[in-house]
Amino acid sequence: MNELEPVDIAIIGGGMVGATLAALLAQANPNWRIALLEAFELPAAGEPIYQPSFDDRSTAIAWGSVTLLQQAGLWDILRQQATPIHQVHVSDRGHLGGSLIDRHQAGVEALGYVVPNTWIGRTLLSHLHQLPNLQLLAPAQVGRIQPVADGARLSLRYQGEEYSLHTDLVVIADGARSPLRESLGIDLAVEDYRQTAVIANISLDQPHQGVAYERFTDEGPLALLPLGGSVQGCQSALVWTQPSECVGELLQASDDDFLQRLQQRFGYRLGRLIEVGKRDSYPLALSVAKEQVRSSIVIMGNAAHFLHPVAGQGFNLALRDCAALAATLKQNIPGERLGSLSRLQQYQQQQQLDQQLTIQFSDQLTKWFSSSALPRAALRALGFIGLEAVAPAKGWLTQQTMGSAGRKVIL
């Protein structure tokens, strides 16, 4: 078996979380030797040129995450295709009351931004190609992680040949169905919501004005996020939660029928819905790894915690995890390896409260606002009225939405 040059940190998974972590780590210490291993082939530097598509999926980046991306040197490029969220309108279908979160009340230029995933990927890849202390290995399939006394040894297939790679620390960020997490015997705590998210982009007959809508219904949450690069855009990204047994019919419906059903559920706050892009879907569940750190091993991103998309908490929590890990590793502790268990436990302890609060916030919103039962419906209406009447309660919701309710991380 061929032997690759040893590295300090190996990141398995070149998606949004793994790539962002690589950028944060490279910025935290230019002397670290970092390897990013991705199972799929990556485009060469500068190719292909980004071309926006009506069918691009998008990610809501909270204001708290923007500050982290600025520290990593990524935000100036990302914001070129980012649509600002000036307001978040939260409502409950069929009930009075609601809450409006406004950027002016929060004292920020935007509560967050919506960025096409394609642009995030191109920006990250272009940035990573410029980092002298980062090695990109793709396509590379890691078959085994073997803990050793001074780190971990990876067995992988790269460019058609078998290789071994020694690393002080390995980060597993290969997705919610992580085969490597399973191979290590790390179990998941899973709660099936029996819901499925339908994803599509929607064209509007009037500008969205930078307003994001989170509408709760008896079937589940429905979100429309502003797209188009400015508040004058006439597109929104749809995340429509449905009972899993109803999704097949919705996906197979004609465009006209789909839009008519969506209009009926959402209303006319954005005017008439005139076009729908490609529809996709994925099942929803809450899954949390029962272990996130071992000696020389960290589980990150969806492999560590996969959340309901309500309120857009998943990627933003993962980004705070990445920043916290980079900040913890950056601490100069003489004689202690990067992958030492005590150091990784310190990271986990620092992020434990943030993870718990964010996961509970997402989980409870999903359960309370996906029921037509009268007691919960009545309490929901009272809750929305209370949010407008009680400043601390609305302030808490605002901070959670902005991704700034957890511990602030400075790299």
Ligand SMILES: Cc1cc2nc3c(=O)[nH]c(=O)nc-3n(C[C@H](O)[C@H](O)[C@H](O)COP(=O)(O)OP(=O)(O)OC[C@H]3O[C@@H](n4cnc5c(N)ncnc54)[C@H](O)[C@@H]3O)c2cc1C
Second form
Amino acid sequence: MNELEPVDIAIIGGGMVGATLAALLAQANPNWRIALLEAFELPAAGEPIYQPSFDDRSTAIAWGSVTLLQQAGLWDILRQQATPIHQVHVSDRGHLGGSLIDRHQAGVEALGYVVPNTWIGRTLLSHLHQLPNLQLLAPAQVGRIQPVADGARLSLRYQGEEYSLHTDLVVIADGARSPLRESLGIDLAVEDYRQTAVIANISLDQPHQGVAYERFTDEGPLALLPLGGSVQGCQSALVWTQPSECVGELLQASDDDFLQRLQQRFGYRLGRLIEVGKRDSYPLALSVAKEQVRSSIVIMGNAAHFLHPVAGQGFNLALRDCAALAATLKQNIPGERLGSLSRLQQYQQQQQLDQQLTIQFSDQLTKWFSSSALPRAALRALGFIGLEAVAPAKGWLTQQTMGSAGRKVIL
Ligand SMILES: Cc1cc2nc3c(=O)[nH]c(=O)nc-3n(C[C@H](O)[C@H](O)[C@H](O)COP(=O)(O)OP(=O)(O)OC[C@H]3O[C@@H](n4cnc5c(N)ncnc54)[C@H](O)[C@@H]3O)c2cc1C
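Compare with the form predicted alone: the form predicted together with the named molecule:
Whole complex next, starting from this chain.
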């Protein structure tokens, strides 16, 4: 078997989280030798990207995350295709009440931004290609991680040949299924929501004005996020949660039929829905790894926690994890291994509360608003009226939406 040059940090998975972490770590210490290993082939800088993480979805990036992306040197490019969210309108189909969260109340220029995943991918890739201390290995499929006394040894297939790679620290960011996490015997706590998200880009007959809509229906939540690079854009990104058994029908419906059903569910707040792009579906569950750190090993991103997309928190939370890991590793003292368990535990302790709060927030929101039972529905209406009237409750929701409730990560 061929032997690759040893590295200090190997990141497995070049999706949104692995690639962002690579950028943050490379910047945190230019002396660290870092390898990013991705199973899919990566295009040259500037070429169109295909990879599951960077598909036709868009990601709502919270205000708090923008600061982290700025510090990572990514935001100036990302913002070229980012649509600002000026207001979030939360409503409940068929019930009284509704809540408007406004950027002015929060005292910020935008509550967050919506960025197409393909643009996030292109931005990340062209940035990573320029980092002298980062090696991009693709297509590289890691098959095995073997913990050893001074780190970990990876077995991988790289450009058709078998290799071995020694690393001080390995970060597993290989997605929600994460066969590598499983191969280490790390269990997941899973709750299957029996819901599936259908995503597509929707063309509108009027500008969205920078308003993101979150509408709760008896079938599950439905979100339409502003797209197009400005508040004058006439496109929104749809995330339509449905009971899993209903999704096949929605995916196969003609465009006209699909738009008609969506219009009926959502109403006319965005005017007439006139065109639908490619539709995709994502089965939804809450899954959380029961261990996130071991000596020389960290689990990140969807491999560590996979959330319902209802509140747009998955990537935002992972980004705070990435920043916290980079900041913790930066504190290493001479002679200390990067994979030192006590250092990695320090990272985990720092992120524990943020992870717990964010996971609970997404989970509770999903459950509160996915029920059609009458007493519950009445409570939801009351909840919304209450939310509108009770400033602290609304303040809390705003903070969660902006990704800044009681958390601060300093790089
Ligand atoms: C419908 C939907 C909407 C969402 N909207 C939002 C939102 O608005 N805001 C938000 O914050 N979050 C959102 N999220 C969550 C966000 O998409 C995830 O947090 C993010 O995609 C996680 O990325 P990841 O890199 O951890 O995993 P993945 O995207 O799954 O990437 C894993 C990568 O690892 C690679 N890989 C796998 N195995 C190996 C191996 N053995 N060797 C090498 N490479 C390997 C894969 O090829 C892949 O590139 C949404 C999620 C969904 C489903």
